[in-house]
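Read the single chain below, which is given as C-alpha cells and is the form predicted on its own.
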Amino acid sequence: MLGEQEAQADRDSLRRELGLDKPLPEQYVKYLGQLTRFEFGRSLVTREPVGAEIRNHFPATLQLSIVALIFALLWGMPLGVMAAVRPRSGWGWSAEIMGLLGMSVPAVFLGPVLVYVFAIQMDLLPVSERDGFLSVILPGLSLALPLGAVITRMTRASVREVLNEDYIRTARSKGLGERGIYFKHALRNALIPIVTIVSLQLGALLTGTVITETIFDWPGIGTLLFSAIQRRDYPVVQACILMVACIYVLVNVLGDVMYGVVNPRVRMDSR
C-alpha cells in the first residue's frame, strides 16, 4: 500500500491504522464484534467501507441469478417432463444429450462461445456491462444452460418414478387428460427432489458467478471478489466469502421451507 520506498514511520502509522499492531486474538475478537454490527472494515485499496461495496454489487448478481434461474426452469422442467413421459422418443434423447452437454461444457468455454455467436457474428445482443434487459441475456444463458441440464435430468428421473404410483393410474381411470396427469399430478408430487436441486443450484448461482461475471464484465459480487483477489484486498475477500457462506445457508433453509409448500404431506409428517 505504501510502495517500495516507504519510511518506517509511515509503515508503523499504517499498521496502527489497520489495527495490525495488536495481538492476533485481539484482532480476531474485534473482527467478530464488527461482524455483529455488519461492519466488514474498509477496503485496503479504495478505503471505502466494504459493506457499501457489497451493497453496490449484490443487486447485479441477484438480477443475473434470477434471470438464469427463470431461463433454466422454462426449458429444463418441460423438457424433463416430456422426456419422462416419452423416454424413447425424440424428447427423451434430446433431454439426454442436452443434459450431458449442459453439465459437461464449462462456463469458461460456454461464455465466449455465446459472445462469439450472438454478439460478434449475429450482432444481436450486447457483449458486456449492465445496461438494460438485453445485456443480461447472454450471461443469463451462460448460467442457465448448465443449470437447465441438471433440472432436466432431475425432473425426468423424478417424474418417471412418480408415473408408476397408484394415484396416477386412478387419475387415468377417472378419465383425466394426459396433460393434466403429467403437469398437475405427476410434476407436483415429483417436486421435492427438484426443489432440492434448484435450491442448491440457486445458492451456487448467487455465489459462484465469478467466471461468468468476469467474462461478461458484469458488475456483481463475482467481479468484486475476483478483482479483490487480484489486488490482495483482504477485507473485501473476507466479506465476499462470508456472504457466500451465509447465502448458501439461507437458500438451503428456504428450500426446506418450500418442501411443505409444494407437498402438504411433508407438513403432516412433521407433526
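Positions refer to the first chain, counted from 1. For the two forms, the rigid core is made up of the largest set of C-alpha atoms that agree within 1.5 Å on superposition. The shown structure was predicted, so the numbers you read here are calculated from the model rather than taken from an experiment. Compared with the form predicted in complex with its partner chain:
For L18, a C-alpha deviation of 2 angstroms or more is recorded between these two forms after rigid-core alignment. With the core held fixed between these two forms, N56 has its Cα displaced by under 2 Å. If you fit the rigid core between these two forms, you'll see the Cα of K30 move by 2 angstroms or more.
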The other form holds:
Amino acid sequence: MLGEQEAQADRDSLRRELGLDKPLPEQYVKYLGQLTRFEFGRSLVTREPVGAEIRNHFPATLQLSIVALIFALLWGMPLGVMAAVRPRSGWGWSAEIMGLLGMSVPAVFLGPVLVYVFAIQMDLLPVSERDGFLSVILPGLSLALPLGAVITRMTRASVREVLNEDYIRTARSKGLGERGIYFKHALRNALIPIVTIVSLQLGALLTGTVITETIFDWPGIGTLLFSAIQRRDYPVVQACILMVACIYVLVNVLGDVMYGVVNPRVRMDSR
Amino acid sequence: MKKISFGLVIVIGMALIALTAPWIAPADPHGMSLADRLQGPGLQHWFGLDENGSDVLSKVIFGARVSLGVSFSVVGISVIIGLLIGSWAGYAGGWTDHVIMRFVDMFYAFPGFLIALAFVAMLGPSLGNLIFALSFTSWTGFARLVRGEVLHLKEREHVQAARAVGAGAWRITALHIWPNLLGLLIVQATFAMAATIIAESGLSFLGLGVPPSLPTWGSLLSSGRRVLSEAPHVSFAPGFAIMLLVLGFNLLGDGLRDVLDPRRGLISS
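Alternate state requested, the form predicted in complex with its partner chain (shown: the form predicted on its own):
In what comes next, the whole complex appears, and the chain from above leads the way.
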C-alpha cells in the first residue's frame, strides 16, 4: 500500500492502523471475530469494504447460474428420458452426440463461437456486459451446453435402469399412457442421481465460472476473484474463497435435502 | 468398439503431431510478418495468420505439445498419489481410513479450477507450477475411487489366501489388489485427461498457464478473442483442436468403460 520510499513514521502508522503491530494470535482472534459479523476488511485496491464488493457481484453470478441451470434442464432432461425410452431412434443418437459434444467443448471455445454466430454474424444478441435480460442468454447458453450434456447422460442412464423395474410394468398393465409412465413414474424414480449431479454442478456455477464470466465481461464472483488474484488484493481473495467454500457446502446440503423431497424412501424416520 | 477406435485414432494422431511438431510445422510459430497480420486461411497458411502475423497452424501444432504434455504429467502424478493414498486408506481401514479420507474430503471441498488458478497466480506461470497446481486437487478423485475398490477387494478370497500364507500388507496390495484396479484406473485416467486438457486451456486462456513464449491453444484463443469479428479463424483453429482432443479422450473413456467394466457401463454410459 505504501511505496519503497515512504518514511519509517508512515510505515509505523500504517502498521498500527492495520493492527499488524499486535501479536499474531491476537490478530487471528480479531479476524475470526470480524468474520462472524461478515466484516472482511477493505479491498486494497478500491478501498471499498469487501462485503460490499461481494454483494455487488453475487447477484450477477446468481442470475447467470439460474438461467444456465434452467436452459440445461430444459434440453437435458427431456432428451435424456427420450433417449432411454427409444435408444435406437433419432433421440438416442442425438443424446449420444450432444452428450459427447457437450462434454468435449471447452468454455474457452464455446464462448467465442456463440459470440461469433449470434452477436457478430446474426447480430441478434448483445455480446457482453450485464444489461437487460437479453445479455444473459449467450453466457447462459455457453454454460448450459456442457451442463445439459451431463444431465442428458445421467438422465438417460438412470431412466434406463428404472424402466426394467416391476412398478413400470404395473403402471403399463393398468393401462397408463406412455407419457405418464415415462415422465411420471420413471423420471420421478430416476431423479436421485440427477439431483446429485445438478447440485454438484450448481455449486460449481455459483462459485463463479471465471472463464465464461471473463469472455462475456459478466460482473460476477468469478471475475471479481480473478481480478483480485491478479491485483494481489488479499482481503478480497480471502473473502471470495471463504464464500466459495461456504456455498459449496450449502448447495451440497441442499442436494441432500432434495433427496427426501424427490424420493420419500430416503426420508429419515422420526425416531 | 467403434468408440474406442475413433478415440484411439484421434488421441494417437494428436500425440504424433505433438511429438513431431518441429518437423511437420510448416512455419516457425514465433515467426512474424506484420504486413500480413490476420490474413485468412489460404493455400500458403492453411489456418491463416494471427494478430502478429504468426502462422496459426504451426502454433496449433506446437500447442498440442503443451496440452498433451501437461495433462499427461498431471494425470500420471494424480494416479500415483491417488493409488498410494487410496490403497493405504482402504487396506488399513478403521481410524487410519477415517483420518485419511477426511483429509481427502478437505481437498475435494474446493473447486479444483479455482485452487489451480490461485496457485499459478501466486507462484507465477511456468510448466512446473502449472502441473503442480492442476495435480493439487485432481489426485483426490483417484484416491476415493481406489479406496472404495480396495475396501471391497481386500475381502476377496485370493487376498485372504495371500494373507493366510503370511504375505505383508504392501506385497498383497501390489500383487493381489492393484492388478484388479487396472481397468478402472485406465478408464478414470482417460476421462481425467479430457478434464485436464480443458482446465489447462482455461488457465492458459486467462494468461495463467505456461510462460507466454510457449504457444498454447488457450493463449491463442485468448488473443483470438480480441480480433473475433475480423479474424475468427484465429479462435476457431485452436478451439477445434481442443474439442477434437478432448472428444478423443471422452470417446476412448466411454468405449473402454463399456468393455472393461460392463456393469458400470450399463448404468452410466
